[in-house]
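A lone chain, given as structure tokens: the form predicted on its own.
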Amino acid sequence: MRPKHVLVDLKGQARSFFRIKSNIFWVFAFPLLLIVIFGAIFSNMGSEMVTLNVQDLDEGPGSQQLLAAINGTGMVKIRFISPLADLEQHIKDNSLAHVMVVPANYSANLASNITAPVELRLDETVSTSGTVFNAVNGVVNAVNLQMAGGEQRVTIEVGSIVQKRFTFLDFFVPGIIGLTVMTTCVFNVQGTISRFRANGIFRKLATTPMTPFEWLLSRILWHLFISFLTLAVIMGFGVLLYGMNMSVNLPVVLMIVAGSAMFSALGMIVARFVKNEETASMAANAITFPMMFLSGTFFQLEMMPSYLQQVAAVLPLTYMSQGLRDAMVYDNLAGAYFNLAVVAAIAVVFVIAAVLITKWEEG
């Protein structure tokens, strides 16, 4: 690899870029009007159906009808913890925005005619705690009135799950950073990729020392460049506008660096079997625009049915909008390294694949 030649042709892509004042907008200012529309539109949305994750201290009686009652109610479908676990670190390791702790004398507290509270743990910033609590409520309300026409003898204890207070565009945001390095990455490889290849560049680089990985890390170094300063510009709007509470650390940085890697070698795969300019342009719309919706981008993955939940478990916008905000907004490292290590094994296979079957010959 020649250093130099990355260089030139980075040099190029900076004029060309700026040349086209269209480029900013769709960049920059197309995020941003993403964030306030969407940001405005969900942040009231709720869902039929959320998952409540349960850990039953108690295992009895009591518990157990209580449990059966949430989960007949349609609204819910509970996920028990083990007693064993440490809750605090499930919580923080598995991203956890809802949580009941049904403690170990319930039963008896119960038969007894005591208090008996159950704890629930809400992350607020997410749509869905309404309908979980709601639903809580509503089986609690019941059960007092069925066993003591009214009186509390079943009470919640509402808490929250987060230790720093979040909005919903802190959840929104890094779904809407991953979204934007993908289309950048996309369209812009599968777009100068088509262009050369209609002007006959290509068969000009074939005369050249340039090889194909050159150009394409020329491309990734350049949209990481355009990437950290969308990055810069969307968390300074939100920031300022809306009262962000995000941190950018290193998992943040390599997951930038991996997702550029590996849409801009995706762009180069679609233009490389799509060679017909408007075809490749309809094939990249037709490869991004689902994952758009079906990565958790916008809205929670378990707000989706099920079958949409396994298509997002292969499409690789949902290991790094997942990634970006476990490591922007949970603190949860060790789902950020384990989606960044998916990332990063499929940027490898698709910067392969994306130089293997190029060639500038065929162009």
Contents of the next structure:
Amino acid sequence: MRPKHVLVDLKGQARSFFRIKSNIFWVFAFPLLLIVIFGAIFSNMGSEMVTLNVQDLDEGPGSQQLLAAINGTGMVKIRFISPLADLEQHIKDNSLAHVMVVPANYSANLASNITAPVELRLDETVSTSGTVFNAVNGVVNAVNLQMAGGEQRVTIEVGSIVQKRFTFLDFFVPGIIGLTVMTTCVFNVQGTISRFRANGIFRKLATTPMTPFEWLLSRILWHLFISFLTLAVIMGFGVLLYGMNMSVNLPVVLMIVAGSAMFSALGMIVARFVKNEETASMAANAITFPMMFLSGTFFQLEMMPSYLQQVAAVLPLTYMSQGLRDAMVYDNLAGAYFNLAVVAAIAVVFVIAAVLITKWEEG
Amino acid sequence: METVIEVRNLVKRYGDLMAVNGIDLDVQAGEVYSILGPNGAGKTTSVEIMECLRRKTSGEVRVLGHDIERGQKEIKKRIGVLPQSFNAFDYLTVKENIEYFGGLFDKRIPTDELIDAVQLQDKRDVWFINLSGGLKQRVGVAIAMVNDPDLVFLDEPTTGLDPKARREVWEVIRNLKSRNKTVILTTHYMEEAEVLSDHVAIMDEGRFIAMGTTRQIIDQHGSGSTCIVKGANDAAVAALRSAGMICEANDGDLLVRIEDKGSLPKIVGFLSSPEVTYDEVLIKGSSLEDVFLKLTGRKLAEAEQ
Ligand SMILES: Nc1ncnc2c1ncn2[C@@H]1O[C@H](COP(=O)(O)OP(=O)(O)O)[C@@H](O)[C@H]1O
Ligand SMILES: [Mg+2]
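Please supply the corresponding structure for the form predicted together with the partner chain (the preceding block corresponds to the form predicted on its own).
Shown next: the complete complex, the earlier chain at its head.
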């Protein structure tokens, strides 16, 4: 191992990498375009249907009439929470913004002509909370009017939900970082190896004192640098343009290192086994394409059919993206380290395989 | 004189294919030695074994005094290689490419000196991808020289170049020779071998079918000189044919073999009779092309396919 050889190759990569226009596209333009396009699509979709989550502890005639009336406004869609559920936990787990609780004695109170309060809990930071309040308030007023003398029998107790709320971009942006690390590492490494082979560069390098291991190390290190650049550019974009709140901590750094090494090694393995330049590029596509769509980059895994979830469970990008999300936005360190362990283990296997199969020329 | 390369009964087999089928070779220090042969003859396989890039099946090869298997490290330090159809890094400039490869060796020639040697001063800051084929090959030669090697291998350095670019590469190769480098050159251009080399080995189907200086090969295997009569009329054709001297005729262009000292006066005699007319007469010596044709029954160019 001569560090000098590694440095020579790193310098060559540093000089040439951004002279290749397609590299600029894949490292910068592609991920930012995805964020802008998907950010626009999904931020509009959310406002069309407002869901009111209702825990009906009464389940009597009174509550059924009330809820039917609220549903009848067409302004909100009711989704029921089981009366047995732990409400606080449920709100937290599902990031609920609008919740209504009908107390157990609601129907009985109405029947006895005494005040029957319902509880409405809203997150004021969410714009649709006003819609929900108006819908519920209108129905409650109508119910009171209908009742003898228009007395204020049914009352609304408004409470607030305060919690960290995650948007589509919070979910999406860490996934795009993982996706970009994958595409740049796999395609660049595979493309470089195929091209160098066709151009006789490996045959030439074989006549120099540089070893295949030194070359491979330099390539992995360079893509590590590119992956951190990807992280910085995409994060900066999210923070500056969308005011996102993302953190870089140890698991994030380690995940970028492990993921980048894993995908660089994968590119090497593909290029070694598939000798023809075009076939190798097709093979790289065949490997990355399913990961792009099945690893939970564009939509949550829970939205996919269970057999696709099983596929996702064996795709390395699934763990990288989930780990980045856990570490960068969800503050879920346990999840982050679990995913990191999976990616690191795959990375070690891939890198060892790449080292073992890398030699200058066959024959 | 120092023997730089010594090959004895070298064999290389790919499965059932005998790519190199028992060749012997002695190359002396300071000479340009060409291996001339069609595609698939086994040239690249042979030189890449000498460059320690491929493993031999059997035989003995010594390069710069070292056995190629035991002395790999020593050999690699002292040889320079331009692989067949080599393309350097597309997005590095001429200067950066030379620096890259130079940086990998402990002993190296300054980049500027190499750029001068291949006359690329005004292209030093041009990306490799933007150079013409001939200039690319000159960069390749410069890269082959970064470690100031004693022995330089150039594998088909002019294939695919136009005649002008080819001559410019020849200049660079002559320059190598003037710097006392030993050069092994493979080519399928007969003229290139004739013009550049001190010794030539003609290779076909894994064997050397002739070797020596161009002169020696032609003397040994050539078919003598040929008299070419262009635009001959029927009377001329009839006269020469009756003497049995025509080896090839097409459309009034005749090839007449000059078999011995007496042939030429005889031809002149026929041509001077009054009913004979023709446009011009040329006398052409035998070439390596003719030797290849004679030994294999194929033309070098045809053997390509
Ligand atoms: N790595 C290889 N595996 C199998 N056959 C090969 C290999 N390299 C060359 N050959 C075959 O060996 C023969 C000689 O090839 P080569 O040495 O490249 O000839 P040349 O350089 O004279 O064109 C050809 O028939 C070629 O197809
Ligand atoms: Mg060849």
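Positions refer to the first chain, counted from 1. Keep in mind that this is a model prediction, so the values were computed, not measured. Between two forms, the rigid core is the largest collection of C-alphas that superpose within 1.5 Å.
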When you overlay the rigid core, is the Cα of Thr73 off by 2 Å or more between the two forms? yes
